[in-house]
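Take a look at this single chain in structure tokens; it is the form predicted on its own.
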Amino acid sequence: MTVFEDLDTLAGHVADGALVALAPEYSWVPMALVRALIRHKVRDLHLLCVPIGGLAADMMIGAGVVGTLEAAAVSLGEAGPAPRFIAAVEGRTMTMRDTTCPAIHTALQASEKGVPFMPLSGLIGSDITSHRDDWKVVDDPLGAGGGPIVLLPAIKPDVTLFHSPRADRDGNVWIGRRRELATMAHASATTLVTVETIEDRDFLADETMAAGTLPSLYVTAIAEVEGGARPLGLTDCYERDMDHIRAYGKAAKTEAGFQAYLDEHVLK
């Protein structure tokens, strides 16, 4: 049964060293929860960006929350490079596990389906396989002439995090067309969600809502946090605050500037 909690209690479910799956910025990032994790001084997370990271990942890296990062890319998009990510990679203050967008989705699908690995052919020809000892390049086991394939071990996150516009009284969460959020929740041991509002109805009883709803079976706990994705955007609720994101990118170019940003927008 899904539990309804406050934001700080929700953040308390994330233990040091956990493998945490974080939604990309176009899929509703729980920025308020990310800030709570920083305030809780969570450490040594293995952060899995599904499949790319942005503002949230950069902030967590800069705040010392992340010990290992697995991502296809980290960027502030139109606001430029992710400065704390670049500093951490260049300074080797965290472990970077290079991957690709299809590889992340495929490995999560393996966990979702309860199998130990999934094959993927699109990686053949790239040198990325030489940097991943856990990926195995094998001949086509069916002998169908398809050439070598890569076997990717299943990724089972300890925790999945995302924000949503709404949940219902039974703990069902609206995800709309963002099916990667369903895959993340299916693959994870725990799913923590912040929402704009909790509605007094059953989404699954509504024919128009049910198809875009993640059932409460896959949701561990929910916190109601209005504006929980800001300064990022949330579909049909609010737009990204690009001025804020650009200001972050400028400030975070230096350690002192980043700390000043945390002091003003996260820690107080």
Second form
Amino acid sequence: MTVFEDLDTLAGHVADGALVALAPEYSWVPMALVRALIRHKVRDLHLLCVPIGGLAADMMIGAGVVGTLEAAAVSLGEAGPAPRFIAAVEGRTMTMRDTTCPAIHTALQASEKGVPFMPLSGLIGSDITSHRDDWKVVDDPLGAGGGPIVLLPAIKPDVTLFHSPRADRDGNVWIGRRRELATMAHASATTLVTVETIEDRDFLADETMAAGTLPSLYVTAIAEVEGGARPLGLTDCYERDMDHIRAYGKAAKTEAGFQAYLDEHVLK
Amino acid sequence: MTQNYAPEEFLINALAAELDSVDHVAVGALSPVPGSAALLAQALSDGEQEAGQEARTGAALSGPGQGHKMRVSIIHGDANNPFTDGGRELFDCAGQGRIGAFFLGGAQIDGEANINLLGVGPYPNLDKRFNGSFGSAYVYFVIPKIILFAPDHSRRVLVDKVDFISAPGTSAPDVHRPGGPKVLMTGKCVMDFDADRKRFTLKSVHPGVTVEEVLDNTGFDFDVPEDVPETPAPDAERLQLIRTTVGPEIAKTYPGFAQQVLGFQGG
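Could you present the same protein in the form predicted together with the partner chain, rather than the form predicted on its own shown above?
Whole complex next, starting from this chain.
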């Protein structure tokens, strides 16, 4: 059964060393929960960006939460490069597993299906592939003339984290068209969700709502956190605060500036 | 002659010309100029919906009855984004041949159209790290018309050999590859790419740029035909379209760009 908890209890489910999946900035990132993980001093996470990272990944890297990062890219979008990510890669203070967007989606789909690997076109001849010793190039195993193809091992996250506008009283969570959140939750052992509000009704009894609902079957725990995606945006609820994100991008260019940001916006 | 447009507006216009007769253009991450070009090409296609046009490239699975209006799909926002099945849908859609054209950049691009979006230096011990390869290692293979976009035309970007291949320009014949690079648009010129010869050919130079200047600022060898025309600049009507029709649309995905470059002060 899905349980309802407060934010700090929810954050307590994320163990040191866990493989944690996080969606991109347009897809309802649980920033309040990310800040709680930083305050809890969680360490050595294997952070999986599905498939790219932004403000949340950069903050977690800067705060020393991330031991290994797996991502197709990290950036702050219009606010520029992700400074703590770049510093960590160039300074070799974090293990970087480079990949490409559809490889992450495909590897999660393998976990959804409970199969050990999935094939994907492309990739052959990319240096990403030549440096990933867990990927394997094979000849079309069915002999159907498809040529060589890459097999990707399933990725099974320990924890998926996201925010949503609403959950119902039974722990069903509305995700609208953000279907990558469903893929991530299906593939993960544990899914922790923050929501703007918990509504006293059953989403699955309403066909329009049901189509965009992640059933509680996949939801481990929920915390009600108003404004839980800020300063990023949440569809139909609030816009991302570009001034805040730009100010972060500027401050985080130095270690001292980043620490000052943490002191003011995360640790206080 | 004084120039009455921003460099970005010139490039939006020039990129849009490369999208003529494409059914479905998709636009990926961090692509305000390509996104604007796609929206401009769509606005232009809206204006000329005559029947009996020539066979169109891409969109192998699109059937009759879809009309001639160009479809533009811009990811990373809710505006102009038709996808409802999550982050994977763009890639699955591309893999089926439903997308005709796409844009890719490169911190480095070499003469065989290998692109590097990841970093400079001996991987993994990079001297300079960039954002990352995004979906390039896949879309470069499966989308028929990839337009490479490198506004900074310099020997730093256009190199003899990339330090890291995010995605290769060409593949061995046995590799499934319906797509690949066709055009390189830089801040100085347009080049066409021939996959069989693994080589670029200069197609046009932008106004005020000489062939010598292109040669001086390009780190790889390429072919120069005897006659190199000038890349057309946007006229007043086209600029109006960019600022009044494209501006408000691209602002929904790239508000900073729309405001700073196209002067759109939207809400």
